[in-house]
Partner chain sequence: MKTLHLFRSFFRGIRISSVLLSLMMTATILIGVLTYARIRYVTTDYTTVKETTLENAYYIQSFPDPKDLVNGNFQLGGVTIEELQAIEQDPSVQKIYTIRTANPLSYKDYGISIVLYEPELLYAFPELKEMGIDFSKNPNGCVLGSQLFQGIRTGDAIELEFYQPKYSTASFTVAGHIQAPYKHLTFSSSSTNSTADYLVSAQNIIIMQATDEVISRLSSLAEINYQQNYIIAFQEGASQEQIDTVLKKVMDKGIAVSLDDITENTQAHVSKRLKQWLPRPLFLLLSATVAYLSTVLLMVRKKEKELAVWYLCGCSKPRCSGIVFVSASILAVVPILINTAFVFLAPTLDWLGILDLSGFSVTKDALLPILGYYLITVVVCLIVTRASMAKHSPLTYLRGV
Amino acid sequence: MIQLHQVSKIYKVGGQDFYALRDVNLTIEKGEFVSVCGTSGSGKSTLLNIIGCLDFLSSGQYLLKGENISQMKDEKQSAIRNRHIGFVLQDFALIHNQTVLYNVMLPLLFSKMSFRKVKAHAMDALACLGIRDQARKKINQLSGGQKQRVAIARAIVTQPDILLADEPTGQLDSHTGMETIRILSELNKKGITLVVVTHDPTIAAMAERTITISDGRIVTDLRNE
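Show me the structure of that chain alone, the form predicted together with the partner chain.
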């Protein structure tokens, strides 16, 4: 599903090269649940951004479902991101002055789906997360846990192959956080490839496989028992 070959991401900082990722080789199979751990600034989020086609790699190759993403322009990468990848972020990345329904509809508004079907699909996604009754509410009227459910509903509304979660429980209490991870695990069991960036060892242990990054390199890649 996801193949990274000698991938590097370099930023210019004060005229010098800073390696956010250095020669990363990684393969993630379809349906896998992978956690990515590391200290702050180790390159976890950069790795997720590269996998999610949010950022361009400086060197190397990225194959997604056998297709070479590295050479593609922004329009094509955005289309892939829209169709195949869903994101769940720590800060939810929701539009606060809009309704729950609008936020969940957003990826479908950029897809080729007809407008008539967009609303129906969005309501289905909300129903999957048990928050269909919140559709007309504004985001700023919801609790943290509800916001994260909306974010997950938005992430799955296009029926993506991959879900990328960057510290999805970072702004949630432990109970709500575990509930969120449970929802993501359920989605993984349905066949969605799940990659979770986390500081929390409990959450990391829930994955089938844990990758540890330090200074832009993968230092360990272990299967969890």
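I would like to compare: after the form predicted together with the partner chain, may I see the structure of the form predicted alone?
Just the single chain follows, nothing else.
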């Protein structure tokens, strides 16, 4: 499903090369649940951005479902991203003065799908997250846990193969955070490949594998018991 070969990402900082990732080799199979851990600045989010086709690698090769992403132009990468990948972010990235339904519909509004089908898909996603009854509420009327459910519903409304979550529990209390991971885990059991970046070792241990990154390199890649 996901294959990275000798992938590096270099940024220019004060005229010097800074390696956010260095010679990363990684394979994630279809349907796996993988957690990615490391200190701040270790390269976790950069890795997620490259897997999610949000950033270009500096060298190496990235294959997604057998397609060479590293040789694609931005427009093609965007099409791949919209078709195959859903994102769940720490800050939810929701439009607060709009309804829950509108936020979940948003990824499909510019597709060729009819408005009726877009709405139906969005309502199905909300039902999957147990918040169909919140569809007409504005985002600013919701609790943190409800907002995260909306963010997950929006991420899965396009029926992606891969779900990438960057610190999805970072702004939640421990109980709500564990409930969020349980929801993501259930989606993984339905066949979605799940990659979660987290600082929390308890959450990391819920994955099948835990990858640890330090200074842009993968230092451990372990199966969880």
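The term rigid core refers to the most C-alpha atoms you can superpose between the two forms while keeping them within 1.5 Å. Shifts are known only where both forms have a C-alpha. Positions refer to the first chain, counted from 1. Here the structure is a predicted model, which is why all the values come from computation and not from measurement.
Q: Can a Cα shift of no less than 2 Å be assigned to M123 between these two forms, given superposition on the rigid core?
A: Where the cores coincide, M123 shows only a C-alpha shift between these two forms that is less than 2 Å.
Q: After the core is overlaid between these two forms, has the C-alpha of S143 moved by 2 angstroms or more?
A: The answer is no; the displacement is under 2 Å.
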